[in-house]
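Coming up is one lone chain in C-alpha cells, specifically the form predicted on its own.
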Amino acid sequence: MSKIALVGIGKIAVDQHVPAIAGAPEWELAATVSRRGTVEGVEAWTGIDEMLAARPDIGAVSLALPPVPRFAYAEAALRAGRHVMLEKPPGATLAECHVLAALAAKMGVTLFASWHSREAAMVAPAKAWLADRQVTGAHITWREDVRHWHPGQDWVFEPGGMGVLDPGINALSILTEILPAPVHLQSALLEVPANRQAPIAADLAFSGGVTAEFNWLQTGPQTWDIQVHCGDDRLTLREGGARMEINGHDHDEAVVGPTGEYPRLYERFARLVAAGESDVDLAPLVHVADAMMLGARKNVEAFEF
C-alpha cells in the first residue's frame, strides 16, 4: 500500500476522492492539504510545500482543487519527485498541462490527467461496439442543475472556471474515448449571464455530424445522454455512461474491476505508477478551448445562486 496526499478538501473530494481512496487496496490516505477542509483521522496541512518537506514518505499527490490554482500545486509536487493525479479538467489552459507533462517526464514520475466519466460502467463496452463501425453522426444532451452540483461556488463562472463546459467536458471526455475517429469543432454558441464571465449554456457543432447541447439550469431529473448513429444502428449512453442502449434496447455487460468511477481512477493511477507511465490525454480540453476561441457569445439573464 502506497501513501497518498489529497489536496483540496471540498465537495468533490469529500463525495468522491476520500471514499475512493479509503476503499482502494493500493492507497493509504496519509495527509490532506486544504485552507479549511480536513478529513477525520488524517494529518492535515494548510500548505503543500510544508507537507512535501515534512512527509518524504508520501509518494503520490492527488489534486482536487479548482483548475486555476492547481498548476502551482502540481508543479510543486512534481518537482518534489511525487506522482500526481489531476482532477478533471487537468488545468486551466492547455499550455500549463503541457508544462506539467514535460516536467513529469523530466522528473521521472507519473502524471495522470484523470477523466472520471471515462470510467463509467458502459464507456468501455460502447467503445468496443463502435470500434469497427462507421459513425454517421452523434448528439450529446448534457443538462444539469448548477445549484445542486456547485452550490454557491462562484469560481465556476469566473475566468478559468469554464461555466457549463465544466460538466460538459465530462461528456466530451466520453465522446473522445468512444469515437473510432477524432472530430474537431466547427462552431459554437455560448450563452453567458450578464453578470458572469463563463457560459451557462452552450451549443457545439463538430465535424462528422456531431453536435452537443449543454445547459446548467435543468432542475429535477438530470440528463446525461450521448447518442451515436452508425447508419441504421443507434447506440445511446445514458446517465453519464452508466447505461447503454443499442437501438433502444438495454445492453448490459459485466464490469471488470472496482465499482464506481473514482475507485477505477485510483486503480488506474496505481497501475500507471507501477508501470512508470503517464497518461495526459488533453483531447476533451482541446474541444473546450476551441469552443472558447471559436464560439459566438450571447448575453442572457443574470444568474445568482
The other form holds:
There are 2 protein chains.
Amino acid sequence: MSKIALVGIGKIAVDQHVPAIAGAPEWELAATVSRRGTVEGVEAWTGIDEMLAARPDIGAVSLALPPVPRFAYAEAALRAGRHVMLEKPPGATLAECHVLAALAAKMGVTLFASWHSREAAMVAPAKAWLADRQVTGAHITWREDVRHWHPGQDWVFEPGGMGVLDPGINALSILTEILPAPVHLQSALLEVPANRQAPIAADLAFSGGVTAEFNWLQTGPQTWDIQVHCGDDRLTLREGGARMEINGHDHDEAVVGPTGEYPRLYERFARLVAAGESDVDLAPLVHVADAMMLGARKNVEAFEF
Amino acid sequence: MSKIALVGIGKIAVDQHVPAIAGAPEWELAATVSRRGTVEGVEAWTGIDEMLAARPDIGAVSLALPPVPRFAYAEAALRAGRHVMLEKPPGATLAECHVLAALAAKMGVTLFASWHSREAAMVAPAKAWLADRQVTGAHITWREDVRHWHPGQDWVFEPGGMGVLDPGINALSILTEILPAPVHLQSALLEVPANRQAPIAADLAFSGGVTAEFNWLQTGPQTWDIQVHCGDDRLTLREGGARMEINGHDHDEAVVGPTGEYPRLYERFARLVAAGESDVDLAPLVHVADAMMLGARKNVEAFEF
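Please give the corresponding structure for the form predicted in complex with another copy of the chain, as opposed to the form predicted on its own shown earlier.
Entire complex below, previous chain first.
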C-alpha cells in the first residue's frame, strides 16, 4: 500500500474520497490537511508545507478543495516531488493547469486531473459503442437542485465557482470522453441571477448538432441524461452514466474494476503512478472557458439559498 | 512568389493585410473573398468554396474576418489542403483552435495563428534581454479609444467580440512572448457597460506580481506600455512594443527582416510554409478565456458609439 494525504476535508472529501481511499487496496490514508476538517484516526495537519516536510514517506497527495485555493497546494506538493490527484475541475484557470502539468513533467511525478463522472459504469461501454459510428447529434440534459447539492455554498456562484457549469462540466467530461471526434462551442446563453456572478442555467450549442441544457433549479427527481444520435440509432446515458439504453432498451454490461466513481478514480491514480504517467485532459474545462468567453449573459431573478 | 487569397475585406484587411502582401516578395495577392469588399485589380469572390474549387493554384489563404464567422472559412480552406493564416484572436473559442490545429496536422499543411503585436520591433530584443533574468513583477497599461479604433463596430461588444480584451490580447501576446516563465491569472475585474455583453475596462492580476489594466475609453494620447521589473532593473516597452527603455533610457537595436508588424507576419507565414511547420500558440487566448471564466463582473455606465 502507498501512503496518500488528502487535502481539503469538506463535504466531497467526507462523502467520496475518504471511503474510496479506505476501500482501495493500493492506498493508505496517512494524513489529512485541512483548516478545520479532520478524519477520525488519521494524522491531521493544517498546513501543507508542514505535512510535506514532516512526512517524506507520503508519496502522493489528493486535493479535494475548491479550484480557486487549490493551485497553491498542488504546486507545493509537486515541487516537493509528490504525485498529485486533482478534484474536478482541475483549476480555476486553464493557464494554471498548464503550469501544473509542466511542473509535474519537470519533477518526474504523476499529475492526474480527475473527472469522476468519466468513471460512471456505462461511460466506457458508451465510448466503445460510439467508436466506429457516425454521430449525427447529441443532447445533454443536466438538471439538479443546487440547494440540495451545495447547501449554503455561496462560493459556487462567485467568480471561479462556475455556477451551473460546475455540475455541467461533469456532463462535458462524459461527452468529451465518449464522442469519437471533438466538437466546439458555437453559441451559449448563460442565465445569471441578478445578485450573483455565475450562471444558474445555461444552454450550449456545439458543432455537429450537439446541444446541452444545464439547470440548477430542478426540485424533485434530478436529471443527468446524455442522448447521442447516430442516424436512426440512439444511445442514452442516464443517471450520470450509471445506466445506458440503446434505442430505448436497457443495455447491461459487466464492468471491469471496482464499483463506484471515486474507487475507480483512486485505482486509476495508482495505475498512473505505477506507469510513471500523467493524465491531464483539459477538454471539459476548455468548453466551460469557451462558454464563459462566447456566451451571452441574461440577468434572471435573484437567487438565495 | 506564392499565390495567396485574402478573406474578409474590412478595415484591418485594407489598412494592414493588403499593403503587407503587396510589399512582400514571397506573396502575390491572387484573389479576395468577401461579401462586399474588393481590392482593385484583384479577382474577387463572394464564397470561399467557389474560390477554393476554381483556383487550385492558390496554395495559401489568409483570414482577416472577425473570429466568430472565421472558423467555417478556416475549416474549408484546410480541408481543401491550403495553408492558413489566422488574424488574432485565432478563434472565438479555444476548442475550435484545437480542431483547426488537428485538421492542419492531418492535412499536412501549415496553420499560423498570428499575433501581430509580437512582431513589433522591440519585442524580440525585450525577450532576449529578459531571457536570463529573474522577473519580479510586471505591469501592462493598455488604454485606447474604442470610438477611434472600432467606429460603430457593435460586434466588438457582442458575445465573442471580447470587448476591451480584444486590444488587451495584443498586450498579452507580447507578455507571453517575452516572459521567461509562464504566469496564470489569479483574479480579474471586468467592467461591462449596462447595455453591452463584453467589458469596456478590465483589471487582471496574474501570478508573479504581473498585473494588467485595459481601458477602452482613453481619448487623446493612447497608451500601450508594458513595464517589467527584474529586481532593481526595469524594462519598458512603449507604443505597443515599437520602443524600448532599459531603466528609463531609450534602447535602440537593429531589427532583422522587414519593418512593420504585418509585413513581418507575412514573411513569417512564408517561412512556416517553406519549413512545413505550424505555429498555433494559444497562450494569449487562454488568458482571455481565463479572465472571462474567473473574472468578477461589474456593471458600469451604458456605452454608445
